[in-house]
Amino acid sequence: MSESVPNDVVLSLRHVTIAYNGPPPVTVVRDVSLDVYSGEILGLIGESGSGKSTLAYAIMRILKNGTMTSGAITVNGRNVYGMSAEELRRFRWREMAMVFQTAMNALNPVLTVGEQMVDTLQSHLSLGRREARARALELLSLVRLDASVLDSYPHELSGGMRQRVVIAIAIALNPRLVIMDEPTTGLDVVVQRTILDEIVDIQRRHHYTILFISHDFPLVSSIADRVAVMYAGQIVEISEGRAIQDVGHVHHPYTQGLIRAVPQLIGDEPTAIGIPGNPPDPRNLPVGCAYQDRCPLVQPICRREGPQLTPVGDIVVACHVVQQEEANVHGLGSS
């Protein structure tokens, strides 16, 4: 029997495992279960190579050289991997859409912005060209772009303008789920902040559900309702967005490391404490916890058994040490 999904869940991942094709196959996402609720922004963070983008491509069913070897992905109650190619074509952009990492690569360089937006609209809606163009102008206004952008080519726009265009195309059909994969990568901090503010404003006004993927810890924690932390292909913590920046809060040791790695500008000199070592090779993961060789709290059990995601206070965490400390506080530990 399949696990039930609550009615207010827009995106549901159940025990998703993904491998890149071999030989031999390399598992890069391992047994991920996660729900994203209606109207929320869920941040997904982790170092490069942790599996974040791979998970996004699997949700959109656009994996290249990879296969979802087990698990289930549903969007709005529909099994993404149970659809035919035509059903999936109609489902994308109407029900789920994606903003890709590099806007220049996501846009066709030989077509104007207007041509690309009109084509997207007419491919999914019964609109004449004039109606589609009017809708495209509405969308550009929504992301604070001038009407003249409609007749511009991508190379004529700045990086921030191109990213706004990609966001406008992603929300063109009012999908319930929008996946944003590093949507501000390569932009300067001022433009980045402006686009983030616009994303939050659009989300609040139109109640989109957003999966926001990034390796930029402060950026994600500033806009997300909840944050899921990914390490070596697994979710190791899920926390409230407002609590994820607090180093004094209960967190997975990896999350604590991410918090400490953010430069602190208070004091005589900026300080940042990097996480020692490197993520493990997915082809040769250690037995037990994948974070063990970098963890300052590692215990013998960490080298024997992989921890499971377990509620601890107001977070969900996969860490033997944190779970044992919580049990000791409540008198549940072994004597």
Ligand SMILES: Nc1ncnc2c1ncn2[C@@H]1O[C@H](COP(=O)(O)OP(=O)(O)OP(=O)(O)O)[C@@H](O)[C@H]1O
The other form holds:
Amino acid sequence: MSESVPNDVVLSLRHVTIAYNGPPPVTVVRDVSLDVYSGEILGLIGESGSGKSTLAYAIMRILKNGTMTSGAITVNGRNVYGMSAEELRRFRWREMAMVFQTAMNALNPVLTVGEQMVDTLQSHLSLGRREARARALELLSLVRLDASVLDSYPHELSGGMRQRVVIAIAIALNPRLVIMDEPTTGLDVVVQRTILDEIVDIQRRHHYTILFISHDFPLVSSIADRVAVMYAGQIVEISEGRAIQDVGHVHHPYTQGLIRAVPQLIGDEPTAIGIPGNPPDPRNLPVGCAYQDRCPLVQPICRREGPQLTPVGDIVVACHVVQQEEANVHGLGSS
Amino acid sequence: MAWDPREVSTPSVLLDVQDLVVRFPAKRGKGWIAPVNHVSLTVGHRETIALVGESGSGKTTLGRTLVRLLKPHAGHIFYQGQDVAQWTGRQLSAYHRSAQLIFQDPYGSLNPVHTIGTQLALPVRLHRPAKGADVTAEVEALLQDVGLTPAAEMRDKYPHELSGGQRQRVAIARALAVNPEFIVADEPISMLDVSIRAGILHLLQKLNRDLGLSMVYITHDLASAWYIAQRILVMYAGVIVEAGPSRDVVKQPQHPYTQLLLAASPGAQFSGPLPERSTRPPNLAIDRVGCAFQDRCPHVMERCRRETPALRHTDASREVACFLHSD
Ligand SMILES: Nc1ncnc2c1ncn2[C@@H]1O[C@H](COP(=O)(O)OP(=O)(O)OP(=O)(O)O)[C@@H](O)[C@H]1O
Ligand SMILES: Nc1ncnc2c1ncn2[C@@H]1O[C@H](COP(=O)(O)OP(=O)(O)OP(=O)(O)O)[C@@H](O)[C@H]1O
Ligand SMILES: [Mg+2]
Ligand SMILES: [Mg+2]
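Next block: the form predicted together with the ligand, after the form predicted alone:
Up next: the whole complex, starting with the chain shown before.
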């Protein structure tokens, strides 16, 4: 369908480990490896505090009070941590852009939307004011805002409209990679849904590669081509978008819990199913699997050794029990 | 076909709200906005109702007015037969012991410098006839009630030592500390992770059952409303546009806004683009003419722009404010 070269990697993470400065330093992202392909929407989900935003900041190289202690990050084949400050300045927004989690407040309150957009465009491209304004209008129409928004101040817009403006600014320079950190969290359900439709629509037409971060499981699984599930700083599963909604498919027990926790409106009875317990404190992780205390399938081995991400069928999963079951089914199992 | 609402037996009514109006000066230009615009509703003894609606539709404003943190411009709030709408001073303090609010934000609503025990002891001392060791016992009982165990350990923790779900439990315990009969819970789970939301819903349900609390549960999430409430009231731009037993509203929404909301909700059968792509916030002007939903409604008719549809019964238990269903 897409005309871009298939399977070329736009974003590549290799063994990325990130710690916030102490004292004592706290490691919140642990050994994350992940490839995001050209033209795909990769969903990154995980509980609050699991390290999603931290990872996004590291990709943009805008970590504050924190350090990538090991690993490598490349975007479009360029090592993000091998660039000079000036190279990085030009690289950001042109090649990779980010919609921040607090995007609703990311706009400057004393400038009109038009002024902010024109500023952004002019600081990166040699455009006259007229041309920049024309391009700004074009961008606004991409996110279905009308021209009057150009002369509005942020406080005159609804949350949903502001969010659209921020998305328009992120794609202003046609970056290949757009990171969206919870771009719709806190918005109304209907508005969320409308903005998602727009993101998918723009993505289809312009073939952006999108890293879409959220803790809203049904939301991510509805738009992503593939989904990576993060728990306590590690990726515990990577699946196709379709498989991730199917509770019958093989999954990490945490993913299973998330799927079951999706509130259902189609059944006969309303449900509210959670996952007992709380996520672990990153300062005080247990030995072995980080999910052990909430896991219904926990085995002694889970308390001794941390599981590694391993292919199981068409997914990749870090779970001793799932890996063992798969091995047994295929007659390769020891005990 | 004429159906007489007087024939229906209602559970005994705790809160009877009539024609409530809450207004604020409009931000731009002159005039007023009315996020609560002639709202009438009832809450039965031991009943939980859900207030569902678009962001900015006035849910929080209505909720805060019901517990009288805001004073309405007009209308009545009969609580056990007495109109508390304009109460002030000592009368109002007495009402606040019966009616409590649980805030949306479990992070902002607790004092970071006091332990959980200290924060709960204050309202217990003020509102419950307990002293000394009894206060400690009451605090521990409260913590137990909201599932924060072991209570003796939890008492000594500070808010930053708790997870989001645990903090929301503390906020609920604090509302319970004054022994209220009526609680407004304003989006108590929307800031929480999916995996811990269910626990808070179970807790609210338990309080409703075991302590006999009446509750108004505010949300824009239809699924949790269905789970927790006997009735759902759908709000749009300051008015109730639909009301009925939760199951009926979820399974057969009648108002076009409710239908849109259902289509947009995760967990619903629907998938594909929404039937509308409006970007405008609802019009809250107090002198708006016609239906609140006219600008976004796929079925809008001439009449909807001239006249305001009233909330009318379509059968014994259901009401809708739409000319498609009633006239
Ligand atoms: N500037 C900082 N200094 C120290 N610790 C931090 C800082 N920012 C985040 N953390 C900690 O790092 C961990 C990961 O946080 P992060 O914001 O990346 O999580 P997240 O997955 O984006 O969560 P959410 O869904 O709530 O946005 C958390 O334990 C958090 O408390
Ligand atoms: N104190 C106030 N002064 C002026 N306007 C107000 C005030 N409080 C609320 N409003 C306005 O009233 C309208 C309704 O707000 P309200 O917070 O009740 O909506 P809501 O349904 O709770 O929305 P959400 O789902 O976003 O919480 C909004 O337009 C808001 O800006
Ligand atoms: Mg985050
Ligand atoms: Mg609100």
